[in-house]
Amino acid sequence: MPVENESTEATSTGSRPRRVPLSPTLAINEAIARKRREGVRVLPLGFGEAGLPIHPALARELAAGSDRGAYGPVAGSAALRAAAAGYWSRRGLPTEPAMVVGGPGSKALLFGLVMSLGGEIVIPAPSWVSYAAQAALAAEGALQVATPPGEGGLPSPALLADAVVRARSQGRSVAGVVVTLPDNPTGTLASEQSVRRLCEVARELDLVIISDEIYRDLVHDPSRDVPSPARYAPERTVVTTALSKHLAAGGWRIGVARLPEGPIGEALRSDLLGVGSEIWSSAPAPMQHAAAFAFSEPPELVERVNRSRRLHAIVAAAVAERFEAAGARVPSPEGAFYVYPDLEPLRDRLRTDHGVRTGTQLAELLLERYGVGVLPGAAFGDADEALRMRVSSSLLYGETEEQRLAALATPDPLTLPWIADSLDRLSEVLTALTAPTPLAAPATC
């Protein structure tokens, strides 16, 4: 299982770094491209790209807005904010357009929010690679708190209270807490009970909650509710999302944030707009036009999201099964396109046969010897000794637009030759990695 150990103590990333390395998710993407240029057969399981074509209707709307070259309001156009407000309202989060802020991707908005809050920011361990980096760059660092068993993306409420009280007793300022629903990297979804308890702790300790819900429309079971903390602590919860994942528009860089009503939200909105005015001025106008269309959820885009969700669920489950068959422990994927296998049961064999003692060494071995690109758990705040890794299944859908559309359309994408071949290759690599080394034949006279 992932870190998810209630006895794990919180750790701090410390002060701001003097130099900023390339984000691990982008670095693994470049490493895989390098392997391909070298003629190596690769399995691209490291980058969190949705792996699907842009829907033609969305591309059409972008083209329709391409003549919009003027700066707009820092908060975003009225059309974008109204559409995003409707999107959240349909999900049980009544929203006024005035409390919506648009930006060039939710990643930039998250950075602006962290900068506006200041102090240290509590993040789950493990969690998306950029939370800790942004907290170190824009605030006073990240305070990492382990997730509850089986509930990635949520700092343990019990550990959260202790970590914040301890940090404040040392004179440190802790301003907010980040949650991810559903989670990257584990692909799991926290329970309503745990989210409610976290909200209680946040209220008791006067913490702002930033709820990154960029994957909420990709929960594998569409009947399952996403327990947004904006329901249980509405006065102190910010919600962010974007088109990057559910509509596979990662390169478009357009996102929105829902600020809470009341004094906390008003102050935070003012600060966020100030940050945005100095960093991005306003989100690209053509992208805003297309995003307003997307957040209005026309039927053709709803159908695409439904097909995408189903495809992600089927292929992620198949990848998890291949790791389980090799002897790994794997939390059942519940959302997005991530699997988080733990090869701890195979530690002795990996050390004896391959000299592997850390998750980083394991990821390096997979890439350099087998052409399999994954990210070690250490990139997400896990202990480097842990033999965990994040595996992204979404780039297995095909190398061409034709193949990816076929993966979306077919009732059973696992029967498509290119997907079946990739899964078989994964099994071959895992067998080579974990099978016992054959004993040498006895010498003959």
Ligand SMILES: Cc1ncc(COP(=O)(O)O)c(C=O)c1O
Second form
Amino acid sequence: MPVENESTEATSTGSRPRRVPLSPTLAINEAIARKRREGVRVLPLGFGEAGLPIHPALARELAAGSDRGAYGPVAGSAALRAAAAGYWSRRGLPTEPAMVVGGPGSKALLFGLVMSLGGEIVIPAPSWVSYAAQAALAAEGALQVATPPGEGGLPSPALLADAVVRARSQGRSVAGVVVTLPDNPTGTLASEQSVRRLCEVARELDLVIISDEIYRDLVHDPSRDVPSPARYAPERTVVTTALSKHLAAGGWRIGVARLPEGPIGEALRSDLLGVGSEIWSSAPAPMQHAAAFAFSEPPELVERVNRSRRLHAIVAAAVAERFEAAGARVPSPEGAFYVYPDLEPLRDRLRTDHGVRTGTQLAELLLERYGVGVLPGAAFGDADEALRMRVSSSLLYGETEEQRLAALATPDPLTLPWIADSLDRLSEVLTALTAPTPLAAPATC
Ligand SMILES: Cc1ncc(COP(=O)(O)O)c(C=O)c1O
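Return the structure block for the form predicted together with the ligand; the form predicted alone was the one displayed.
Next comes the full complex, and the chain you just saw is listed first.
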């Protein structure tokens, strides 16, 4: 089922707020922790964390790099840049190490890129929470453009062209566009045809494309091609990735950017290094050492990524099925560990039984009454009237390392009692939302 964005207009988010709120993904994590402390049984479906242990070989490599105490080059170590160049070259994007820049997480690199571009930045609606926030902090705000149905992460090329032409005719400057392949929050992957069209529009309008491919290795069907804009508009596409998702190392804070060859890339690289030199100096040296190992893709890590992808695919599909069974419309999850259900078919019941009229009210009800933590679509720039939410399925793999390793190892994770219990609790809550009599408050644990 495609995601339907009612809005066909681009929305401008405006520039820098005086106060900076906590990022919604981190805030939901804290709200869930609070519920747990209150003794409530929670279903943690809010935070976009891979929910899996670090592979021991990667941990060993980090330990081996722990004696590296000196500052390094702002762009990152030669070993990291060479390994990341190899990683991208193996994915059909030939890369020179000189065009790789490392940083403390791709979030920091994205911030540096947005700041270097300046002006307004076009972002998809809905899209990852931090793009709009970063554009407001570091540039002149975000221009949110709806995604084509079923193609999360990619601003509709036709709407993008209209929005940029209109903004420029008003004297505003628009310098870049962000795409997410595959996408957070919808869990879908844009088609090659739409990516090609977006690249044509970006070229016509002289926009830099930032392609956030942090979930690239978690496309559920490993034979599926990821249509990176770096293939179709190589002169103007920056690609970012990190170890946070496919290797579950979000807390390590290490990421890399691939800048394009040529004048656009040279200028951006130099500005990005300038920003990096003033904010983070260089990515932490031990992390760079471990990341160089990871991006060289030794067989044990490739195997771990394959297992993780499979687990994410199975559990995300099961979560999507539970929502569908309750009457929601759900785009089929195609990548990462996100499901983006739309409870529009249940609107009347949600209003009459629970007084819920918006996605935010729905998310609040789920958390406060049932202990289910999700993020409303509005956190991602979706319309708040829409009853859409992002459900992250990856924190259902277990509470302990032992359980998570068992989830990775088994061919059928849905038969593990802790995963089956969580899915059943989800169905119970969804039934309660749609059934005439409300379910009792969650049991305390
Ligand atoms: C789409 C997207 N891009 C970037 C990031 C940030 O990743 P990192 O840990 O590399 O800063 C995230 C993390 O949630 C994400 O979902």
